[in-house]
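The data below hold one chain only, encoded as structure tokens and taken in the form predicted alone.
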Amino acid sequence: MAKVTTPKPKETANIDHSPPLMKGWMNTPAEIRPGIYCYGAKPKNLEAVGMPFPKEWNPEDENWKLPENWKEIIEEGFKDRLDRFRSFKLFMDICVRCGACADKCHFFIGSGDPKNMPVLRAELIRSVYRKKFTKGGKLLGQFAGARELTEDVLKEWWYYLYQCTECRRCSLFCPYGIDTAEITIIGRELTNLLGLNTDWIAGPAANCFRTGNHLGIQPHAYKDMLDFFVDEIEGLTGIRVDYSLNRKGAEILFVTPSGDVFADPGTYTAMGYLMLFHYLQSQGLDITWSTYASEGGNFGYFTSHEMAKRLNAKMYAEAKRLGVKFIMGGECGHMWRVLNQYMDTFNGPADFLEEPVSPITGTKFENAKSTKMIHLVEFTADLIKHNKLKLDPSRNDHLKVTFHDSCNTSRGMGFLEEPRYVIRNVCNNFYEMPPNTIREQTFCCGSGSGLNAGEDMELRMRGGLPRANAVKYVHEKHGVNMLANICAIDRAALPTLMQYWVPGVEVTGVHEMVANALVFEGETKRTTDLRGNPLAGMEEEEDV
């Protein structure tokens, strides 16, 4: 395929709002632009998977080579589902196209085009349900705003159901609750029983069944990172920490994202973690990692309900086999909005786990009384709360930051006071973005569900527009030069958006700013960050 060439951020910005001359949405097909559309899934990852019609082939391409009864797939998928999902169907009835979320999708916001309005996406497969499902629309045809489903309508579902990060901002707004993301995964199991994935949600997927995680990292590449990460820690601090990995009997199971162990900026969080559990030993944490249930993340999310469910389960079964009390997870979005809306019902119950209680300061978390699987944030903010660690905030004073709330933590979990608390413990400089893009009315990432691949630049650089245009804000305001955030998607992410659009700015998760705070007995003399960078007023020592 031809190389794409992204747009400067000022061609990018130019963009128009206005409702465009056309014959009518029904009737204008999609264009499948280079930029905007990530590459279709290789049959060797569906096949590991067991998906349906592996093939090769190109969105760009008319024949997308479906099979002959395509029609009636689709047709049987979309009323198992109406019938399986109570909220699908009334989503698909309620909608009165009022608007109101219209103009809070971060891709109609950074794209201008009117079918990513999500109210718009949604009628996309609204339209064919009601020529398929309601008397109306069988009756009055497009009168009634239905219409029959064709190769056409099949690419356009597609095309803008992969320029959506179902991150849920438009569901905040909508008079109805009427959840688009939950729409958006309907259509992705829709276009997934024809084999229309996209490679950069089937490879991490057949990964993940694969090895245990995303990126396809067996137990020995995964322990050498652990190892590296030691070398590097004693390097900077002159502790030597240590950690264990599918020890049973342990009294805690700890699961993170893989691109915490093998992409930056994660890597430096990874360290976070491994430098808070070796503080932790003494009084009386006992965790392992591993490295079968070596990803918390689900790309299977972004596929269907049950490649998330079959992907989700790995947690579980190490717990078990493991014989640990509870799950601890890392720094991750999409790994907590299954967790915190589906692990119960997927896997569940988790009878042969406890209700999690710090074994530090005692305290029962009784929001995990289902799932038995805390967070980590807030098992840090516990630990803090309760004067068990000692920090140094002035280690952080050469950062300035500000938080991006991860949609899926906050808004899909409330997951908003805990992480904030946190980082004002460990830091001295900390400044909120404006009202409406934070906490619960965050702005996405842009790339999110599957979207953060190479080929889609363009796409990702418009729907990230209102994220970087609030960090613009704080950074021209308050001089922030570093992002932080809980997700492994926006550690990934979000320093590309940050170089696109506002340069000056990095990323971080919140448990490198608190290995940074971290004060170790016997430590050495730390004049750096864990990034190498020095600190405030050890730069002269640092150049000698």
Given for the second form:
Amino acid sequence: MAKVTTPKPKETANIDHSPPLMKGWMNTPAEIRPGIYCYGAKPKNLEAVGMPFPKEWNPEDENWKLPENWKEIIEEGFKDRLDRFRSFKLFMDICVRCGACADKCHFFIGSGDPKNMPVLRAELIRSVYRKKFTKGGKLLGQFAGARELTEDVLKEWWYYLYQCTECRRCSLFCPYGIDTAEITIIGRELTNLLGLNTDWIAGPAANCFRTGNHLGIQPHAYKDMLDFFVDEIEGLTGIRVDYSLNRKGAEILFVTPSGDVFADPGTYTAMGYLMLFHYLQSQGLDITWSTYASEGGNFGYFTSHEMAKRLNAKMYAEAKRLGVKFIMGGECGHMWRVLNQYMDTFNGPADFLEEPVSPITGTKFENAKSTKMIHLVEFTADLIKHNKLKLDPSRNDHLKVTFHDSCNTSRGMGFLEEPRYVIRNVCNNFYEMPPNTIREQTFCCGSGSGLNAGEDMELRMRGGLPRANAVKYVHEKHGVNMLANICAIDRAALPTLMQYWVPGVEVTGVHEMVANALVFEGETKRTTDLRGNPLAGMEEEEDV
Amino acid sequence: MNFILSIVVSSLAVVILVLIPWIGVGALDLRVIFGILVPYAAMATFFVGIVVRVVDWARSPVPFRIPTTAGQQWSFPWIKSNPIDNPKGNTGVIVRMIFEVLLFRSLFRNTRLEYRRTAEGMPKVDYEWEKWLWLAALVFHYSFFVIFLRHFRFFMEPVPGFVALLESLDGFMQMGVLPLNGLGLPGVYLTDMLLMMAVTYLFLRRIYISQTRYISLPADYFPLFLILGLGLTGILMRYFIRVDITAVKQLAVGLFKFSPTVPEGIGVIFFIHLFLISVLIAYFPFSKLMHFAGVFLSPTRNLSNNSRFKRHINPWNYPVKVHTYEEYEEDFREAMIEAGIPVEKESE
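Having seen the form predicted alone, can you show the form predicted together with its partner chain?
Whole complex next, starting from this chain.
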């Protein structure tokens, strides 16, 4: 495949939000454009998890090598899902096309492509639903907004279903709560019935199934990485931190996205976890990492509900095997939507675990008493509230920080104050972005739900525009130079986005800043942060 | 299909719907059909259709607990949660639904995208105040509701007290308002005007905003035109082409008491009005108008965010193929042992 070049920001910024005046959408087939789509799933990645119809295919080709009875497969799959998901059935029926969602989608804002309006993304599917499953649609065809499922329509589905990050911002504004994420999730399930996943999703899912994590890191390599962090931390602080892997009898199992272990700047967040856990060891924290459950994220969730369940199962299985009391999860977005809204239903009840209680403060996590899985950030917030951490926030004085709420933790959980509380306690310069762009109204990074590949860079830069625009505002107004978040995909995707739209802003996880501020007994005087950047007032000492 | 064709098709449909009773009663004198059979058939379709639809929705389960959380979760006692937008239990859900159904809370959040470019060609995105859709929707639904209630004057004998009260409130402009006492508009109901204004706005908005113009189907214009026709015939009857109210009431009361009669001397305009409302209610169960029932069933709104402390059951949950720890260790045992990672089974 030819190398795809991403247009310059100024070219990208030339966006027309007015759809064509006279030509309707129904008969305008999708033009599958490089830079917007992700490569098709490779057969080996589908075979690895037993997904149907593996094949070599290129979305730009005319021939998608569909099985002969592909229409029947889709129709049957469609009907099956209408019977299994009230959400899907209802959302097919009740949209009034008021357009309130239209300009709420980051992909529409950044691309102007009318089929990226949530309402139209859903209509692509609804039109086929009407033709197949409603009398009006069968009878009146286009006049009732119905159309036949053709190969062109299928390609259009595929193209636009993989241009939605399932961020649910549209569902917030919809007067009936129609959730495009739900439609995308189920629509992607349908494409997967024909082997039409993207490789950027199928690959990590296959990896995760076998090796326990998306990046396919094998157990010894995982340990190598953690050992490397231990050395790094010692170099920076003089403290040699202790950690354990796959240890039976620990009180807590810790699960975090593998991105934290393998990709900058997430690695600094992972170092933050290690430092915090070591700090608390003397106060009674007994925690283990796992190589089998070495993935918090869930690319199965971007494939199908079933695949999500298959990958998620490892967390409880490992907790049971190791005999821990409860599980703690690291900083990740869609991971926490799955943990909050699906895990217990998928793979519970976790009756072999105990209701989580902080071993340091004695706080009962009432809000997690059924899943028995707590968020590291709420754990840390509770520690800070109880004065269990000695913090020197001035060690983050070289940073001017703003916080990006991840879509999933805000609109699929409501995890808004805990990270802010932690940030305010570990750094002195914190500035909020405008209210229309944070908390429940937050904008996606543009790369969620498995779209953080390299070949769809133009799409990602377009989708991330609203987020970048809000960062730019605080960058110019307050000099913000650090974008904090609690999501591994954010940490992987936002640096590129910042370079593209707002150069001069870096990206960090919250626990990297916690670790910067954390004062250890007997540590050497810190002159740099975890990244080796000089602390405020230490610039000269660095030069010496 | 483009928007012009959509508008032509749906307005043509309404014109035909006006012509049917016009010819049917005016020329063919089929008063029993249009005065009794059509309204009964329409009401039956309405009630049966809605029940069938709602039951059909309800038959599909809610496998996962997927509320859209629009505020802070319930967490520590020292973190203020948002019990309405992120409810932890049923009370919160009920309040959230009341806000949603009666006040259109989600629509109230609406903003309008303002996309500009700076002199250097860089993007500048803003989100502007936009409550007009919310306002028009609210005015439309409440006016329609009040007008519906006012019509009980025709269905019930004696006229219920609340109808009289509503009429006097709704008709306050007949009296005029201070300081213009006596300068009021005789016989004008506020809701009549508001309904027509709101429907007109909702139509114009659809074609004025390029995005809604692009997404609109004939099924979006049709109910607007139908309601416009309904309102116009009602207003015509009230102010311009008077019909024999006593006879109309006799017919309406007869329909409601299931002893229908068609009195003499009712003008064709009334039959057109009656036919349009019949079509509207018969159309209801087959159309997007079902949103009025659907909103109550919407899983992103009517569920509490409690799935971390109360297990939600999926009725069709089934076992799946997983990669067990044993299989994993089989794959990597040597490397794990070498790296000093604990294993279940030492190598053979």
